[in-house]
Amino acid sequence: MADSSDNTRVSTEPLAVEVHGLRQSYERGLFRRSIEVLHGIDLALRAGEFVGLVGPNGSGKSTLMRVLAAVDEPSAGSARVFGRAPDHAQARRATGFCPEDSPFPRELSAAQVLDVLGSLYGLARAQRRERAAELLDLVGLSASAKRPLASYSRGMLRRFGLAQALLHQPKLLLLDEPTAGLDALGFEVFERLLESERARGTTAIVSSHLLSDLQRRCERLVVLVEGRIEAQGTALELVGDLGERARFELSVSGLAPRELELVQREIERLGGQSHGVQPAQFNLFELYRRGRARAAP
């Protein structure tokens, strides 16, 4: 009789990210007042996925990227990064969080912070100089390496984040609002960016407050709305989320000129518009309000 285990592989391989009821509160005002902030998120991402994290300001994505990157520690609940804490040493090494605002000293140079940067993941000297500067050449900084950070604009310094966030090859990238700031330029790197990781297999949380930030770069998104999970899906399966009256763009082919006609006037019949079959860039604004009213005592 043949061993069932043989047809029956199960993956050993952790999840990239597990969050099991994890809860943020913290203490604010003059009488130390504790305030939740996330409220019981759980949250599941296999290796090599992206994840799009959308929701209005204030509704927790940046805490819940602190927790992940071992910034902030969890007030209840459990955070994993490939199967250990976010503060052990090797989830350090696995992640690359470039947060929403800049924490580097501004006295400091680019290839500075790059330099002590690396030596804390360990990188050999020659090998992290020359990680620096292929960096800073990827994300348009190398004319501007030796100046100190305080004199980069808003844009440069984004751009600097995304490069000492992927200084030493993560597993895992947590990206806060990265396209925040960027010029022209700036967007052009980070795609040119985010498709390098993507087919390194890296593993990637980008959050935005921006649903057209996310839905072409994210095969999965998440809708964080006052610090609970509102909704999660596609976009497609988000559109549905809205109800029959979503907006959907259609678009046609194979058809003669006399055909589309015949089909668009089917459509204004029942009133309508054709234009294209993937997901538009619909509005979020019922799901926000949703989860307020969900949130509401």
Second form
Amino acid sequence: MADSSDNTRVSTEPLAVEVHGLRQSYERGLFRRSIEVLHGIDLALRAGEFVGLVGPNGSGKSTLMRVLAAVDEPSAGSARVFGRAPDHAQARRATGFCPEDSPFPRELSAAQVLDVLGSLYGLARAQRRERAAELLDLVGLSASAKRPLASYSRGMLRRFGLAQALLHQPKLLLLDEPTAGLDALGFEVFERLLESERARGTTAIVSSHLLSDLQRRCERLVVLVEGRIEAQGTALELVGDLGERARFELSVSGLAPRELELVQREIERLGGQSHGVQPAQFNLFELYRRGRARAAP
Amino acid sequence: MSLTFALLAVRRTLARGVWLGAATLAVLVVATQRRGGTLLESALDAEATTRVGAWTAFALSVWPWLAWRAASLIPMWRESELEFVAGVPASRARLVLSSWFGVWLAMCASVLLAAGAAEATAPRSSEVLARVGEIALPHNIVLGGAEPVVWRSELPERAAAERLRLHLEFVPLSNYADVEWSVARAGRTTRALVRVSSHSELELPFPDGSGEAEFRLSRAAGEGLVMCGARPLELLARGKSSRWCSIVLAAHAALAGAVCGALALGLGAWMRASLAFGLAAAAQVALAFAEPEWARQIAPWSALPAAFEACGRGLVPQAPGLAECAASFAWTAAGLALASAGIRRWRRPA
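Let me have the form predicted in complex with its partner chain next, following on from the form predicted alone.
What follows is the entire complex, opening with the chain shown before.
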């Protein structure tokens, strides 16, 4: 740390993620036509920050993640992870990537894949076994640890994707559409993992095409449209920019459904519009939890 | 090298279908074995034919399958497991080396299975001759008329070799020709007589003494052209057991497997497995008939066909020499370098 002239403290630690003028293009078709997917992205993340990457399908979220995870090399511009190029061994060791699909050997069991990955990350045999057991327990896959991944459901594969990303306790988590295909149990696991990673001081980029998925979990949202950053800020800042077209959801507990009508009337009295009352997703989790508790011996 | 990653390659190369196929083949080979010789074939020849038959069955069916699987490994990463392998903090060389080691282990397992099947079909452990060296013959040794053919050749001291074997070809103008072969060295002469009606072999004890020996080939009776073909003069020694045929063949096959695995990975990193396989097969055929001779000698697994041939003739083949080991190492290194370079390519925009 160093003191600047105006007495503000300036961090000399490298940013967790630094992206400057990042462009990525692919060649497609018979005539190898070049298609640019990212058009000069600039982005910076402080260590410990949780950033949500939101955008419609095809907006370049996964491409950006793949560059940061050292899977692809950018066509132009630069990307740094903790001050190093993403494909530097130390940057790779610092990064945990949960890709959108499940690109793991499907003939192996979850425990075996974690063993292979742990060995490639340089973990000792005992350490990777212990860590694999701990993570599989955390994501609720202990009972299926010895089954081949080919027999997993989509939700189980997503949970396994989360577990493998955390295997080597990374400092940067890249989660590409982590909630796609998750069931209620998966959501619960995901929330719990994110909270424990936040407490550990991990930096995270979480992508989704649903704003509602990210606004609760991330302090900053980056809106990516057609390979360009359209806006960034907190959820309220972003929605505030929409003016009168902005809509908000109010989460209420402790009232009976008929009492909510009074709340709706009050909103209308203040000049707002109420678009209906519906139970929150949370209720579904509660119903599942109750069902599981009843089923347990 | 990562042993767990290598075991993944073993598992993929020896996929369930492959090892089930190989095991079935081994059972079939053992179940359909021939016992003893026939009227026209000695028991020793029958044993050699059966042994090499079992090896050939594996060489023609299981090994190409394994090579195909090996060539499919990197395309499989590229198509469906890119994030799994490309993002880990392991160098490309480590990934390739680990995979190659796994492929080689799988190939060695199939070689052991082949050796087991071959020896199970040839349960007799008999004394055999081992090929310990060879001497090139002068060109155009053709016995056309009554005139004998005489040539001189430097022979080594009698150290390992105990016998000399000469191969003769016959172009018939009558039913047979009786041919006498003699070797003179240090004032002593030994002779052998054979009736030639097709391909024949003549054997003599290795002559004592040192320095050059004089060889003489003459016709005693009959007509027709008798000539020495492309085969050299073989130096033979008494081997311990016919089981050494499979042991030495397995050593050659293990070296060939190392080269084959590396080349399959290397070519598979740059092209589809089918194209890689076709290219390798075409190159193999081209090299087998290549001129000049040195091109054939430096070709991958160039000693393997000769080892098969020696086994088929009831001889223990020559063990892999330094030159073969060096050539195998060079080809393996080239294949692995090709594979590493190929992995580098996938990380750039397509």
